[in-house]
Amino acid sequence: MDLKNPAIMKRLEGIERIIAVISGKGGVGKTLIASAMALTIAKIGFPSGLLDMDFTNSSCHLVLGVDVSKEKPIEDIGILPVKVHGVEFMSVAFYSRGEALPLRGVEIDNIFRELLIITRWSKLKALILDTPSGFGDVILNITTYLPRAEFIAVTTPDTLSLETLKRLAGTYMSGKISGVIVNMSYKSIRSSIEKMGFKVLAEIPRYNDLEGCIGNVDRFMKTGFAEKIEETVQKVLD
């Protein structure tokens, strides 16, 4: 029995929804979507949180424009997340100074549990988890330590990305996926995804102006991409 489990549950007891944003492969815009979801929930008036669980290569702070070399969470019987545009934000990047961390499996497991045990979240409508691509240690840990977590999968219409989603449909994870977001969509693949047994939450086109808004939340939240995410968040929270 893992005696740290009760400590994790205690830290998360005030959080109404825990939503992990996942993808089978990289480059599909998962971090942008996770960050935008957390920002949108705060924008529409609900308390929200964002936890970057891509421990080896954290990047949510780049989207949010947070300088992790200067800003640090406050220690107060645990660690208080940094507040960014109404979002409670926590990342290992605050301690790695934004550098990549080469970690083995047991080290990832230790950081996963430690970060959940020490972080003092407020009462939140939703805590969004940005995860590393693939279905490795972090995803398995979420299903183990956070049994009430929901999963939103991100894909693109490309063959390789769709193939990873198809493989996911054949695992025990399939029943935990509450929906799929198709990002950088240049054609509708709704029917293909629905045949896999998944609900399509959104098909978001490519926005060429998005890259220039990364790090500037005010500009980022005025993009067409952010508007699509707001529509999606409304569906998720209903």
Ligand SMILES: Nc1ncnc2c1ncn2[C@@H]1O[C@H](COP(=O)(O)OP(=O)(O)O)[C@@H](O)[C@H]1O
Second form
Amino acid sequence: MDLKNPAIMKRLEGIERIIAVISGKGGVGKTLIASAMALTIAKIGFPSGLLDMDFTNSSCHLVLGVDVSKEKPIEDIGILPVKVHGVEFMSVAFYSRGEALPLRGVEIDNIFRELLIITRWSKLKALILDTPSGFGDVILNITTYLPRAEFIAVTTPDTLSLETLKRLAGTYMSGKISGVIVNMSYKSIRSSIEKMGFKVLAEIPRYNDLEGCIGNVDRFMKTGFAEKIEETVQKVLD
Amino acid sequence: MDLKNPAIMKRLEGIERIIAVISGKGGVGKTLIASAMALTIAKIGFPSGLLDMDFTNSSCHLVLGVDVSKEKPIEDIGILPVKVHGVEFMSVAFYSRGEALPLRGVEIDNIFRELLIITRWSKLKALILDTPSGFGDVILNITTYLPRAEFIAVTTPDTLSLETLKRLAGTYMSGKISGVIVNMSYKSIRSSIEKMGFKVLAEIPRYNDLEGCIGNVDRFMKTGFAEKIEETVQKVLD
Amino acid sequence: MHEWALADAIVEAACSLLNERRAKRIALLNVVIGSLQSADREVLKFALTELFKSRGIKVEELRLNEEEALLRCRLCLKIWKLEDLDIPDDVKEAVHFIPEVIHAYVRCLNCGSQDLEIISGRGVYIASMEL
Amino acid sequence: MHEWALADAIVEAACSLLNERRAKRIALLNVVIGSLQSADREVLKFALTELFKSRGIKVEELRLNEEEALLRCRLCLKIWKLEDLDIPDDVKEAVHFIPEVIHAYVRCLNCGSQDLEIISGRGVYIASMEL
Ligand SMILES: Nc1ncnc2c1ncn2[C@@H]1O[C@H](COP(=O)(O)OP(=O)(O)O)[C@@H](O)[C@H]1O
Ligand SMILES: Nc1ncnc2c1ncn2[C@@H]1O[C@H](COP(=O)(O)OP(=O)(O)O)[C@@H](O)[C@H]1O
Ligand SMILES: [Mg+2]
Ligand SMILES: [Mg+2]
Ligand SMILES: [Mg+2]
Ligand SMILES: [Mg+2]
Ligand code: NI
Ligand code: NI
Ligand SMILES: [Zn+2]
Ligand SMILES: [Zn+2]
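Structure of the form predicted together with the named molecule, please, following the form predicted alone?
So here's everything in the complex, that chain up top.
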């Protein structure tokens, strides 16, 4: 008897918007963008959450500089996310000690539902979901268990990434994409994206200083990258 | 009754080495490296094969410039891979028309075994496997169904990628890694990789001319990138 | 005490079914407690009872059955019990919240593989429900 | 005619089991043909017979049972038959080789979701074998 659905709905009732940052292609910046979005929403004064759904290789905690072996969600009629720079943050990394977590699809499905059932989020303006690459269990679960989730797709101008976005345009998910972020941009591909039927939310260049700020939120939030994300968040929340 | 294992073994009998190009992190260059390795092995005179195991978002055919809507594997007591510049090439893209293929884990498991059962490879010096990012069904299946497969891990010098490699070092897969390729290298991270217990096979810089050669094998094989891969292949085949 | 959240998920699910059937009474509710998650039986029972009561649902009989956790290695096909695997307490604590994180910690004692399948006893679920 | 490869996989599997048991005879072999893959029944039967013969294995009774392909939408829970989905011939051909590629082509007719589960009739497999 699969009965987890009603509880999932209930736990997320107090959350105004659920925004999943997705891309079929890996390494395009989903994790950095999802983390920066959640931090920005908090910074401009709204309650926000971040849930790392890249279960087999979670990495939002590395961006946020959270030491998962020390900080832990508190158990209280469920579990309470860890508060990081104003963001309610949840990740399996708290339980896998940040180790690699080899998982088959059915286990990803189980974790997905378990996490949503036991986590007690506050009333949030937005919950940001970081997702793994490819078109697998996590993306399918988001469409099925969180039908009101919006997608923000990420791409680079590289051929393989752009082709992947084109494929995404041909799927059921495409109707849920509220916009595309072009990351590590070195040439404008706005028109080809608009031809696919998507809105371009931002074109963000590659910043060479960004790498050194991973794990240090204060510095991370002072980068040109964070500035671009702030502009994007303003658009998205409008 | 799960009975596919013996047939898989038999189909791969004539293949000397099975080499899976892997990384927990996406976008580090697995697909380009796997494709270039297979092409290089053929170029230096050995029969080689390339199997794209990134089923949900296959892209080796894009690198090889294969039009999957026109070229098709031939059906002959099984299916014969398509010959591309001397490489025996197989991909689900031939059957999914290169569209996004949303799959749950159990379906990835099914395709994995189906493809290996129906594909008739020649006697090969090496079969190169391109794999998806993360630690999911494909990687687990390779360790279980293809226990003699060797792994080549790929990383960039970026924190998130290097941390992912460190995690890989803590898994069952690590004993099977014959070496690491540092791709899009901008600083030497040789010593940190050696500290993890891995051999560095190559440090390959970012080439700005590479992007323009995707889909054109002749030009692709004349790049500095291909040159670096040729040096690496020589080491690997020795 | 995240058992309350698990209990609540069961109650939510049961109620959504009751709603469909316009019923207010459960004759028999069979809940399985997989030992991997090591949910506290008494807390879970208490929570289920209280939560059903607060929603005005009468449960004639509530059965909680424990199910032993078994992991099978997909490489060598050996089956392992939880005791075999000798899991430290802090790992047990982590597995209590998310049973699947066990894959970060254990390997087959026979062949070393990490391709282990949880074939029974994962966590808490409704095995059957009679109205 | 990749049915020969499918038949060979079945024969290989059966033989590896026979080897373990040091047997040379199969009393009853039950093979299921899922309609999604639309493997040719006659070709498959002929191939199985020939391949077993060539290995000196006697199969007393060979049963080939067809199984209807059904897909369930995980979002709206509706169940679809293959006929419902109106699949063009070139797609059928692709699905013949790799049944799972159907996910690139079909959506739930009710809600549009691509989260469809193949609940039966995927492909060819051994349902049971008596020695
Ligand atoms: N705009 C940018 N400028 C510079 N580096 C970036 C930028 N966006 C992402 N990166 C780097 O690219 C790599 C991939 O980013 P990540 O967020 O991990 O991608 P994904 O989650 O899609 O795999 C990381 O090393 C990250 O630091
Ligand atoms: N050495 C390199 N120089 C320049 N671009 C590269 C290099 N290696 C990979 N790329 C580019 O980086 C992106 C990711 O490479 P890809 O092979 O698709 O990675 P993966 O398969 O690991 O996701 C692609 O756009 C590719 O063209
Ligand atoms: Mg990521
Ligand atoms: Mg992540
Ligand atoms: Mg790839
Ligand atoms: Mg690929
Ligand atoms: Ni608890
Ligand atoms: Ni055929
Ligand atoms: Zn084992
Ligand atoms: Zn539906």
